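Only one chain is shown below, in structure tokens, and it's the form predicted alone.
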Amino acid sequence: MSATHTPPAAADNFAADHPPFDLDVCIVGTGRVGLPLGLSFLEAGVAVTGVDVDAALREAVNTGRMPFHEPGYEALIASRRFVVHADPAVVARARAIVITVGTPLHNHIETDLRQIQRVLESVAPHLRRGHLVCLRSTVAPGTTHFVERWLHRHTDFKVGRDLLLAFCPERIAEGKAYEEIRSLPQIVGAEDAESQEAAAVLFGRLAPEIMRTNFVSAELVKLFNNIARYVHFALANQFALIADTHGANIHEIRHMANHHYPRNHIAAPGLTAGTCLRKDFGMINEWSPYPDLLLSAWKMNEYIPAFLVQHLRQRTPLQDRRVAMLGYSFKADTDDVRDSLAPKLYRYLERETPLEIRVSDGNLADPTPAESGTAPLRNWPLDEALAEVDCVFVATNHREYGPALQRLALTRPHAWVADIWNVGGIDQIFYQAGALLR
């Protein structure tokens, strides 16, 4: 779509009826994507504010506390200069609106656009001519075109004439937002030159390089980045399963296969999940009826909790035993439990009817929030979880677990450990704790 301009008379009338923008950016959705972005803009001298429906999150941010773990922002959040509002009317004050809300899948392979639709409905009455609207959350191909059609249907504005619209994907890793918002190139997808330029100028305040493209290519960049990692880890997990089935050690094999070999790198196995990886294959597969590599990768990664339980059970009984499960978040040293595979591992352990399952995750509160419809779980202190334990499953590779397993080796050397993350550092998935002392 080529850019057109509002006639001068119309622009003059608009300016007379509306005060000039007094903010540069309003972030709509100040969670794990939006809040680091807003704070990074603030540090860069951008006049920025936020909107969020979560009262607890607003209270935390507005009183100077990070509502989740994301290092590097402590001083910025403590300054209380980034304010999060409940009323979406504040978007009328900002020249750019950046939407960073969740885009999950429905129970079936189908993208859930309800959060984006709710945002559009809430901000539509406050849109003004000249607004730049940027989508930033991971979305399925065609979502930004859907937003364009929605705006044309439900407002009097046209993209490229009255409003500017772009898709500017985030590609940060959780826990590394402070560094990566400033170090990663920014993709800017737009269908008209004015939208593309406005978004490039905005994100140029942060990113070292701007790469310009159209809506769907920008959407696919983010999906392809995540899906490539997901498939890569699925292959690593399948190699681990094959090796253990044949009585071989995947870590020894990996070391030899990767050592001074220039053409590929085999990743380490692990529980591969989280909102950034597990759902994105569905955003592609929604539009394909055929079995493919992506669905196979999903099946492989989803099987790993069952693999750990089944293959440890081949070595030692789990029934009537005390079992510790270390970690409940989906990723090392974070407090994010969204789409974690740890709850699935817990359910498979329950089927073995152990005497007790002790969940311990120092990054989470006690009790640990369980999945919808289930009671919260007690979050045991780490050393209490390991006391007199018979079996240990390392569900997340938090840095504290290596030393904890060393302590376990001294007190319970015959306890069995399922350590797919290799936090024990002895290059074995299944071992008795005493092996850590050799």
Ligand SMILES: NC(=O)c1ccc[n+]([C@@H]2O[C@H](COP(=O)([O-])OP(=O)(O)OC[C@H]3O[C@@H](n4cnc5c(N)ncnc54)[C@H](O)[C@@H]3O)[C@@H](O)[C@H]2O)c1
Given for the second form:
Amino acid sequence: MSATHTPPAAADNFAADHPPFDLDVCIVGTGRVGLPLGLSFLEAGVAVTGVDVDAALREAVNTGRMPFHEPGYEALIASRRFVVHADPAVVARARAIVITVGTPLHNHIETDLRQIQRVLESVAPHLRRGHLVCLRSTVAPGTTHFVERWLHRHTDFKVGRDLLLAFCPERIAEGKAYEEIRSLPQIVGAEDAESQEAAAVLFGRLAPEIMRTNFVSAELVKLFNNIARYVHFALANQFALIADTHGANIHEIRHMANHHYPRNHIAAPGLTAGTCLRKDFGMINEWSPYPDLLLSAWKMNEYIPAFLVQHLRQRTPLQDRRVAMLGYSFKADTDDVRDSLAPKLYRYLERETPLEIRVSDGNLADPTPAESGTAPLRNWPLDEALAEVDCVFVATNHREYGPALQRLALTRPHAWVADIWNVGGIDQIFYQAGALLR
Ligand SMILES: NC(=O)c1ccc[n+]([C@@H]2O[C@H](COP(=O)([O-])OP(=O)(O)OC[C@H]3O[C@@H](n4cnc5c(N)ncnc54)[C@H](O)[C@@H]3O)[C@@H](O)[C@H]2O)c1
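Can you give me the structure for the form predicted in complex with the ligand, which would complement the form predicted alone we have just seen?
Every component of the complex follows; first up is the chain already shown.
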């Protein structure tokens, strides 16, 4: 496609010629990253608006409700001063366009860039001379260069002459956006001084510190942050398996290894996945043909659901038994199920042909959202899920599960528990509920 606007005079210094933008920022894609960012800009006194293709999300935000769990923004969203539009033409009013759409993986080891491509197509006709375009979605190395090429191919604007372009990754953890947007250093990647300065000024409205670099290094900062965590947790999971092989207790070993020892910190085992950690490793591997450490980490983390099912089955049969699965989202105290390993655990449990599998997750609606090939499931109230149950799998470490297992211990002391998160607090992965009373 080709934009319809008139090209600016070449070699003009556009920095000296600001068009009359009446907004500072337009966030394109106001999901779990874009909405907290927009609300934080609002709180910082930035004139900000949003664009999103999701009508239900727009309806929620524009009537003062958070469409998902992200604490800290209650008053800001209720003020209705952050408005999300359907029409991308609104970007023409804002000096900066921040793109925060999703970047999932295809089924191959390949980033699905369709959301970014559609944003570029929808925004291009409304681009104006002097616009700053900030890509903030997590992307594979080289993607911001692709955006630059796309703009040169499909518009009459040139980056560094008519448009400014930067990659400024989002590094918040879900559930902590309100604090972290204000406290984390912001990385600004750009290839020309004016783009870098404009993006630094913009994110300087929020962040205590700005670190400047080029496109690819900024892309890699984000990926390395996430992949380091993914590998760190894979190592913790591998240690849990090794300890189990030797009949040893990973929690006890971990406690002693970490206690007053200054040189490393071994993480707790768990179901490690989620929309960022799992997919971001794929973005790196897209560009590497060799088997490597990252693929091993992937295999390790992906194996944990099978490990839990196999090892509980060694202790008690699962066939024809009543099984509860506590937690369905990918991590504690979130309502996000994207790339969660819990649906995979559910499917492995189904293969054991139990009488019933009762899924319970108080952070989610009933039925649960469909995820990775598993249809919506009945979401049981916690105590109903545990009534008359034979086995319990703790798939997510939501805070209410420790007390719930204590109640189970009183009513069903012989029920078996697979508790990789140690929510029972007795430093064992597999135990009978009665052990919680000792
Ligand atoms: N969720 C996190 O905690 C987190 C943290 C850091 C980085 N990231 C990265 O940020 C990016 C966004 O993630 P997210 O969790 O916010 O995803 P999300 O799916 O919650 O939000 C993306 C939003 O973009 C909208 N959208 C899609 N196409 C659009 C279009 N053409 N025009 C306008 N809006 C469009 C969607 O409707 C959705 O509301 C991803 O690259 C992700 O990896 C996410």
